[in-house]
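In the block that follows, a single chain appears as structure tokens, in the form predicted alone.
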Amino acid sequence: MKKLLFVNSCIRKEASRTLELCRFYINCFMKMQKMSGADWETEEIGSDILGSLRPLDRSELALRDSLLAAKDFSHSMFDQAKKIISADHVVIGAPYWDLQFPALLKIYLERCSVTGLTFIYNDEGIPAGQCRADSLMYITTSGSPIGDMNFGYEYVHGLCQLFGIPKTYFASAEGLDIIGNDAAKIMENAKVKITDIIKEIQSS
């Protein structure tokens, strides 16, 4: 059985905007491996889990230093690590905050993040990801327009390279909160293109 793995870094919970196209994303996923006669379980990170992640400080990293150097991986910190790796897509739902996103999900990635386990270094040094999932989606809704301003897609982006996810997607619901603007109207139009993000998954 394949797995979806949601990161919900959205702290508002049910009333956030994010998790409203992230619901949509994952049913229509769902659905849509079904229909392909696919065998799919979801595993959710919730903002409540995210929350209780501490930011490693100067003993928890002498700590993670120690266990790194003895190839020991049965600590709980190593447990977020081990569960992005184990996935065959993930979902991460994201609201844009501060040009990024929630300061819990950064903490979340950097406990994510872990020589060994995430991704290796070769004999040359060239660190090689070991993430079996074969691509990311991140999405985010903002009340004003996010342009070339993109940091929090782009850094997650990046973190794919590194623990080899090849493929990332990104659908946004931007400008919610403009004066004037039709916020059903753009979140519809977010819908259609997450739509058009999973026939495109579901194609490669």
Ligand SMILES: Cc1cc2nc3c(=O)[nH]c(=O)nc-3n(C[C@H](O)[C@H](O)[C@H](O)COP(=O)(O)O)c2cc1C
Contents of the next structure:
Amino acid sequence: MKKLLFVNSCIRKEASRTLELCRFYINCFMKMQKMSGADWETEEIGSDILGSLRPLDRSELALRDSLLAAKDFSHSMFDQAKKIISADHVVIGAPYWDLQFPALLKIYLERCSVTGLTFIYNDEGIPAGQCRADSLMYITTSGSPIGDMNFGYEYVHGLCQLFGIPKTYFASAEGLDIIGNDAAKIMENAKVKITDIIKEIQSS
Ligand SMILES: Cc1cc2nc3c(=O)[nH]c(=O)nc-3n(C[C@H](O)[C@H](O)[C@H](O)COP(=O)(O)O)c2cc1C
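Given the form predicted alone above, produce the structure of the same protein in the form predicted in complex with the ligand.
All chains and molecules follow, beginning with the one already shown.
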């Protein structure tokens, strides 16, 4: 059975418009896979789990270095890295905060980024990504237009190159907090775009 890993950093939970788009995407994705006879399951890493992760501090970094040197990945600090490696498709849901995304997501990504697990350096010092997934979908919503300040998605796209996830996709509903904008219409348009992306993923 294949696995869709949903990293849900939508802090406002059920009130989150980003989460609404993520649920729409995942429902459509699963339906499409079912219709084509593929067997998929979903695992969600919710904002409560993300909130329980801590940034690496000095003592944990020292412990991590010693474990990496011993190639001992049994410690729970490597759990998130192991999960992302074995996922077949990754979905990140992140509201657009401060030109990027909530800090919770950064801590999660720090926990995923482990030399020897998510990427391995060859003898020439070139990293080879170890993730099984061939694609990642990044979904956001924003108060204003994002324009060329899409730093959250661009950062995740860069990490995917390191982790060995070759294709990344982006969908957003932007300008939702601008007075006079029709937020419901913007959300509907985002869902149309999401449906197109799913078709593209399916045909690739
Ligand atoms: C802490 C915080 C930071 C935000 N920063 C930005 C920002 O930099 N640019 C922007 O356009 N909107 C910003 N917003 C507005 C949100 O992006 C917007 O309301 C979004 O739809 C919230 O997503 P949600 O409904 O999934 O929680 C911010 C909101 C919060 C709470």
